[in-house]
Structure formats: structure tokens, C-alpha cells
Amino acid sequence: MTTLEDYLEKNADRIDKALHRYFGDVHGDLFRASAHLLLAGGKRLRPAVVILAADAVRKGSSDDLLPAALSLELTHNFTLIHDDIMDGDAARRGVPTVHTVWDEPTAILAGDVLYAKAFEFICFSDAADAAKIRAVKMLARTCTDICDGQSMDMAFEKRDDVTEVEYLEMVSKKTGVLYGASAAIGGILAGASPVQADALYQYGVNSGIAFQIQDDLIDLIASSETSGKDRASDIREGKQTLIAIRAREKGIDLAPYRRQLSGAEIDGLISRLQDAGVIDEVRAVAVERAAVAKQALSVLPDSEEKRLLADIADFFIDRGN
């Protein structure tokens, strides 16, 4: 029986080779900038979801749908390039961000190139034309939702009254819908019924929400080595995460923590939040979303691919623990 770790490793190697084949020998600053983050590695989780969803719907080789898997990775990287510009981040995946190596105008165009290429790559897939039209339509809607989610996230930074409902809508758009599209597009191109495609979309969206909530917990609790960024950076920057929302509901004022914090101060804050039940409550929401995601898979026949999809939902909430 294949473990999720082994599957993800083999899939990442396969995706890396394909990306190097298409983008490893590009010329000109714009196209090198487009390929910069793509070739810097990563777990390639969204392509894995595309392929697993396709193979859970039908048996056989998924080679014909590899371009669609690449499409979702291109989409993800387009959002990363633009996010790094908006956040002013200097590093990503252990390399300098695109706008710091080149400049902001070039980085914006590099992201736009990946955005356009994503639609082209879906059309490269060997699938029925009607299925490709549905997949392209879904990707277009997904990109709109991602932009809306990012806009909401930025607007929330200027507010201190964001509700849990608003937060969940924001993360479903900013993070969830791309996993939803990954699963549904893989299924659609493999011939999924409308019921199966919708179930795969719900699986992906809820998995993505669980992923983001766990990411918020990792930011606060995990070491910098584990999270890849400074501890409690969300608290320091005043991000309206579910942690911040639940803390406010329990009368814990996080405003004094919007500054550079010592390790002892962060530990003290974590203890306050744990004593108030905030950490456990937030963790429970992530676990619940992962459970909803796995339940959505019940419409699919049992298979190793279905099991691995469920394992991905569990992996999303077990990271950093």
C-alpha cells in the first residue's frame, strides 16, 4: 500500500520534470521571471489532487491529464508572485521573490504569463472538448474567487470586527477554491458525473479551509524552522485569523502584541490562548472541515486514490503537530 509521503514525493518528481521540460530553457527576463518560482520546488499538492481525483473517478493512466495538473500549479504560482508583491515579501521557497530579483512591473507580467498559460495547459489535456470547456470555466471562476479572497484579506487588516463567517468565506476563496478546482477539474476531465464533480469540489474547498486554519495555528505555535517564517507574525501584523476572532470573543486583546515579540512573550500569549480554550476551538474547526471534506468523497467508489485523497485532508491538519 502506497503511503501518502511516497505518493507525494513521486508525484512532485514527476511534476518537477514536466515543469523543467516546459520552462527550464526559457529566454528573456519575462519568461525567466515566470519560471523562477515554478522551478524552485514545492510539494506540488494541487497537481497531486488533480491526478488523484481523476484516478479515483476512472482507472487507467493519468498521463493524458498531466497538462491539467500543471495548469493548477501554474495558477498557484501566479497567485504567489502577486501575493509576494502585495505583501512585500523578500523570499519564497528558499529563493528571493520574483519582484526582488527583477522588479515589480516584470513580476506582475510574469504572474500574468502563468495565469494565461494555465488555461492553455488545460486545453493540452487529452479529454473531451465539452469537459475541457467545463474545466476552463471552473478555473476562470476560481481565479476570480481567489482575487476576491485576497481583496477581503487585505480589507480585514483595517478592521477589528471581522466575524467567523466572514473569515471562513475569505479563506474558502483565497485558499479553498483552488483545491476545490484541482479536485473537480481532475474529475471532470476524467469523465466524472455532475454529482461526483460537485463532491470533489466540496472535498477540495473544505480541505483547503482546514489547511489555512492549520496554517494560522502553525504561524503561532510552531518554531520558525517548522513554519518558515517568524513566530506569531500574523498576531504581530494584526491579521484577522480565526485565532484572533476567537480571542476577541473571549475578551483577549491582541492589540498590545502588534509589535516585535520576544520568545517569552509569545509563549505567554500561547498560554493565555490555551487557558481560554482558543487553541483547542480553532483546532476543532480545522478537524471538522477535514471531516466534511472526507465525507464528500463517499460518492466515489473505494480505491487507493480515494484513500490518498482522504489522507491529504488529514495531512493538512496534522502539519506542524
Second form
Number of protein chains: 2
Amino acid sequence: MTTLEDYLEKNADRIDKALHRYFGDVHGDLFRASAHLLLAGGKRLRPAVVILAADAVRKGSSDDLLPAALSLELTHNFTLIHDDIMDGDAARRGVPTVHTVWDEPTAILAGDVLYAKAFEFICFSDAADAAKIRAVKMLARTCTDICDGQSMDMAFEKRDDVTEVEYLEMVSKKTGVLYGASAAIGGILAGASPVQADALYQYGVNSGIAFQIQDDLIDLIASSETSGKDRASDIREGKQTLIAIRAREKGIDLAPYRRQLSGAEIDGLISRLQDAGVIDEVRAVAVERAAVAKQALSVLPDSEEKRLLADIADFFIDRGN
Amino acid sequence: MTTLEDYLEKNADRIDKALHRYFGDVHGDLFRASAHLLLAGGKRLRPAVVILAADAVRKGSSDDLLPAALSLELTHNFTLIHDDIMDGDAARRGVPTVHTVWDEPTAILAGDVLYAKAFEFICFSDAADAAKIRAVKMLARTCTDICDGQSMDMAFEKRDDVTEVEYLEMVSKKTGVLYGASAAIGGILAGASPVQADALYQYGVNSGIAFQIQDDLIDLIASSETSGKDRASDIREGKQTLIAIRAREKGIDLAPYRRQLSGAEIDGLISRLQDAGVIDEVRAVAVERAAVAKQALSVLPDSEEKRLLADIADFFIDRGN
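What does the same protein look like in the form predicted together with a further copy of the same chain, given that the last one was the form predicted on its own?
The next block holds the full complex; its first chain is the one shown before.
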């Protein structure tokens, strides 16, 4: 029985090799800028979900869908390059961001190049034409949603009254739908029925939401070593996370914490939030979303790949604990 | 017999109506920003080329390809929104640019939304799935080329030794390939053979190159009323146009003209360039490209639509004269 850890390691290795094959030896500044972040590593979770979903649908080995798996990674990287410009972030995956190494115009174009390649690569998959058209449509709608999610996220920065419904819509679009599309596109290209494709989409969206909520918890609770970020950066920046929204509902004012915080102050805040039940409630929402994700998989026959998809949902909420 | 003017007017009316149907009543800032430039009018030449190419291939009425025609207009508008950010331009089509009305992050996302819609709309066409996949692949490669062309154009601003080969590659990618894709995608979706699709692509690329060279001539020679720009803005900004390249070859140094110029100084420069043969030579290159474009159409059966495609190539080099 393959453990998820082993599977993801092998998958990342395979995806890295394929990306180096296509993007490792490109000519010219623009194409080097496009490849920069792509070749800086990463867990390659979205490609893993594409392949596992395909294998779970047809119980076979889906090497012929490698281009589609790469397509979802390209889509992810295009959004990261553009997000980094908008958010003014200087580093990601341990390397300087594209607009930092080159400039903003080059970074806009570098993202645009990966965007085009994402659609091109879907078409390179060995699948029925009708399935590829469904996959292209789903990828297009997904990209529109991701833009909408990023737009909502930026708009939230100017507000302190974001509701839980708004937060969940934002997180669903910014993070969830790309996992949804990864699972559904893998399934569709492998011949999934509409019911199976829809279930895989729900699996991915809910897994992605769980992932993001856990990410917010990690930011507050995990050590900087685990999260790779300064602890409580979301609180310091006044981000409207589920933690902030539930705290507000319970009358805990986070505004005084929008400043440099000592470790003791952060520990004190965590205790307050724990005593009020905020931490447990937020964790419960993430656990519930992971449960919905796994439940959605029940339309698929049992298989090692189905189990690994469920393990991914669990991994998303166990990280950093 | 329909004149090109009548045809383009009716086509623009139809495209405008369709765009208003899809984008006239959108919700939220991001989608309004996406629709802003799209609804500001324009000649809708690329959609006209899509439909004419389809009709020329199958001698029928290609209303079922309207979504593909819109796709090429969406692609054009996405590139304009991103280009305007990079070039820092404040107005286009008589309206303020997207990043001016909103902000740069919103403009990046607004372009990204149209990019996704362009791929989605191709799939909405009533055509064979295999043809749609060919069209999606061509659109993707075209978008990559356009990014490359814009990148070259920006890099040229820092140089004064751009060769004619480099200029033609840049113009081909920045302007030509989208006309090439418009013609080829229209043809492909209408069932064109590979030979016909390739000929239509060559028709479009060469028409687009002719268009751009004529644009450079218009900038120098036409009155501000005709061109809509300050006369000789390219010379003032030191742009590496075919005019500048041929002038350099003939020992005419344009560097002293990189400043505010009086009407008399511009007239004097035009006379110098005319006496040296630069203007006639550059015009001859545009005429030659239009001729190559029209020649490419010879693989198609004669039809009113084929004639209108040829008229478009002629229109491109007759503008502003």
C-alpha cells in the first residue's frame, strides 16, 4: 500500500522532470521569466489530484494525461505570478518573485504566457475530443472564478465587516475551484460520467476550502518554521479570515493587534481565542469541509487512488498540527 | 454587391449587440472593468475576418460561429488592457483605460477574465469537436506569440540598432498572428482543409503586417484628425519602425528629432525621407505584404466573402492615404 507521502514525492519528481523537459531550456527573457517560478519546486498537489482522479475513474494508469496535469500546475503558476504583482510580494517558494527579478510588464506577460500554455497543454492529452472540450470549458470558467476570488480578497482588505458567507465564497473561488477543476478535469478526460465529474469537482472545491482554513490556523498557531511565515501575520495585517470573523462574532476586537506583536502577545491572543471557542470552531469548519470532500468520493468505486484522494483531504487539515 | 464599408458596418453592429448581450449587464467591479473597453466600440475587424473566412470556406452563412468571432475580439481586448498597463497609456477608443478608471491590479484581473472567456467562447461555437480543439490550440499559440511580440516591442525601446528582420518578427507577432488566427480559426471551424487553414493564416498574418506598417506611415504623414494621434509621435519617441530602420540604412539620423517638433520641422523631415526614397520603399513593403495576403486566398473558391477578405487587405494599406 502506497503512503500519501511516497505517492506525492514520486509525483512531484515526475512533474518536475516534465516541467524541466518543456521549460528548462527556453530561449529569451520572457520565456525564462515564465519558467522561473515553475522550476522552483512545489508540492505539485494539483497535478497529483488530476492523475489520481483519472485513475480512480478508470482504475488504470493515466500517464497519457500528464499534459493535463501540467496544465493545472501552469494555471496555478500563472495566478501566482499575477497575484505576486498585485500583492507586491517579493519572494515565493524561496526564490524572488518574477516581477522582482525582471519587472512588472515582464511579469504580466510571463503569467499570460503560462495562461496560454495551460489551455494548449489540456489539448495535448490523449483523450476524446469531446472530453477535451469539456475540460477546456471547465478550465476557462475556473480561471474566471479565480480572478473573481482574488478581486474579492483584495476588496476585503479595505473592509472589517466581511461575513462568513462572503469569506467562504472568496476562499472557494481563490483556492477551492482550482482543486475542483483538477479533480474534475482528470475525471472528465478519463471518461467520467457527469455525476462522477460533479462529485470530483465537489471533492476538490471542499478540499481546497479546508486547505485554506487550515492555512489561516497555521498562520496563527504554528511556529514560523512550520508555516514559513511570520506567526500571526494575518492578524497583524487585519486580514478577514474565518478566525477574525468568528472572533468578531464573539465580541473579540482584533483591531488592537494590527501592529508588531511579541511572542507573548500572540500566545495571549491565542489563549483568548481558544477560551472563546474560536480556534475549535474554525478547526471544526475545516474538518467538516474535508468530510464533505471525502463523502463526495463515494460515487467512485473503491481503489487505492480513491483512498489517496481522501488522504489528500485529510492531509490538508492535518498540516501544521 | 456588398461594399466592404457596408459589410464592416453591419458586422460591427452585430458584434456590438452580441457583446452588449453578454457583457452589458454584468455584476461587480471586476466584470465591469472587463467589459469597459469591450463596450467602447471599435471596428471589430477580427470578428469580421473570422466570419468571412468561414463563409469563404463553405460558402454559407456562419452565424453559428458568432461565439468564435467574439472570442477573437475578446482576445484582442485582453491584450489591449494588459498593454495599456505596461505602456502606461491613459486613453484608448476615446475612453480612459481600465487601469486609469480602476487600478492596475483590477486591470490585470480584468484582462485575465477576458482571456478565459476567449477560450470559453471558442468552445461555444457550433462546430465539430476536433475542429474546436484545433482552434483552441491555435488561439493558445497565438496568445503566446502576442506576448512575445509585446515583449520584443518593449525591448526595442531601449535599442537603436533593431534590424528589419527583427522588426518584421515583432510586428508579425504583435499584430499579424491575431489576424492570422482570426482567419484560420474561422476556416477551421467551418471545415477548412489543412492547406486552406494554412493559407488563411498566411492571409491574416501578412494583412496584419501590412496594417502595422501602414499604421507607422499614418503616424508620420497623416493629419492628427485622420490618425487620432499627435503627428510623428513615433519619431519623437524614437520608436524602431520600418521608417526609422530604412532611414538609418540611408544615413538619415533621426536622433535629433526625439523632441517636441513643429509642423514645419515634421514637413521638412518628411521631405528628406521622401527624397531619400524611404517613404516609397516602406509603402512598397506594405503593398507587397497585402499582395502576399491576397495571393494566399487563391486556394479558396471565388466568392463574395473571398473578395471582401481581399478588400480588407487593400483597406489596411489604403487607410490614411
